[in-house]
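Next up is one chain by itself, shown in C-alpha cells, the form predicted on its own.
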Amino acid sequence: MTETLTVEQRRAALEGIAAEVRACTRCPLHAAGRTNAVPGAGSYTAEVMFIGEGPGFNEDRQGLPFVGQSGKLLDELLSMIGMRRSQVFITNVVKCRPPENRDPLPDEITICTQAYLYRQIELIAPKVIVTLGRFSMGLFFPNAKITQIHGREKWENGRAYLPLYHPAAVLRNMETLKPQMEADFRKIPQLVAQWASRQSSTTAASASAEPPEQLTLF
C-alpha cells in the first residue's frame, strides 16, 4: 500500500491520523487531565521509527514526544550516530499522558495501537523500529525481558526491530545503563545498512529464480 503512495499522500494521511489523535475520546485517558495528545513527530518517510511508552508532563504540555530530560538524552544518542530528529519519526504506544505517569493499562494500549500506532507504522514503513522501554518492546517481543534482550534485533515483516531501554530508565542509572544504551544505539545505522543489503539479496535471488526465456526457432 505505502509503496503506491506519493510523499504528499503519505504526509496527508499521517496528518489525518494526528488530527484524529488530538480529538480522540476512545479511552479514559482523554479525560484524565490531558492537555495535549501527542501523535508523534518527525519525518514521514523515516527509515528509523522510535516508539516509547507514553507522554510525560512536558510532552503533555507541548504536544510533542520526548521533549523533557529523556528527550535530551535521545537527542544526544542520535547525534552520536550522526542522526537528527528531523530524520526519524518518534512516537509512543499511547498518545495521551497516563495520570501521574502511571503505566498504561492493557485496554489503553490495545485501543491506541489498533487505532493509531499500527496505521502510522504502515504509512511510514520504516526499515528499523526501535522500541524504547518494556511497553513498546512488548508489542513486538511478547513475554521478553528488556534486561535480557536489549540490543538484540530481530527481522520480521521486512524490517528490523531493536529493543532498547527507555531513556528515563537510563537517566535513573547512568553509570550502568548509559554505556549499554550507547552500544545498542550504534547498531541502528548498521541495521539500516543491513536492510539495504537484504533487499539487494532478495532481488538477486528473485531474478535468479526466474525461468530462462525460451528461444524460438522462427
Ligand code: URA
The other form holds:
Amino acid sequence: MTETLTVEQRRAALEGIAAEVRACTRCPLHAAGRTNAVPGAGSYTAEVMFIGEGPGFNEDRQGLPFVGQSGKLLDELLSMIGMRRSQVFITNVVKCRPPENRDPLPDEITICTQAYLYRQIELIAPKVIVTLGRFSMGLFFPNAKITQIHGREKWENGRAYLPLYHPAAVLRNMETLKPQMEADFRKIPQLVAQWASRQSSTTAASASAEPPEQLTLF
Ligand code: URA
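Having seen the form predicted on its own, could you give me the form predicted in complex with ligand URA?
To see the whole picture, the full complex is given below, headed by that same chain.
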C-alpha cells in the first residue's frame, strides 16, 4: 500500500497520525500526568526504525523521543555506525509517559500500537525494525527472552527485525552490556545491505519462475 503513496502523501498521513497522538484520549495514560504525547521523530522514508518502550520524564517535557540519558547513548551508537537521528525514525510502543516510569500495561500497549505504531510502520515501511527493550521486542518476538535473542534478527514481512537491549538497561550495566550493544548495533547497516540483496534474489527467483514469454505466443 505504501508503495502506491507519494512521499508527500506519506508525510501527510504520518503528520495526521502525530496530530491524533497529541490529542489522544484512548487510554488512561492521557490523564496520568501527560505534558506532551510523543508520536516519534525522524525521517518519514527511514530505512531503519527504532521502537523504544515509552516516553520518560524528559521526553514528556519535550514531546520528543529519547532526549534523556538513554537518548545520548542512542546518539553515540548511531554515530558509531555512521548514522544520524535525522536518517532514522525513532518512536515508542506507547506514546504517553506511564506515571513514575512504570511499565506500560497490556491494554495500554494494545490500544496504542493498534491505533498508531502499526500504522506508522506501514507508512514508513522500514527495511529494518530495531526493538529497544523487552516491551518492544514482545510485539514481534512473543515469549522471547532478551538475554537469549538480542542481536539475532528475523526476517518477516519483507524486512528484518532486530531485538536489542534498551539503552537504559545498558546504562545500568555498562561493563557487560555496552560491548554487546555495540556488537549488536553494528548489525544494523549489515541488515540494510542484506535487504537489498534479498530483494534482488527474490525478484530474480520470481522472474525465473515465470513461464518464458514466447510460450504464450503459440
Ligand atoms: N525510553 C524509551 O523507551 N523511550 C524514550 O523515548 C525514552 C526513554
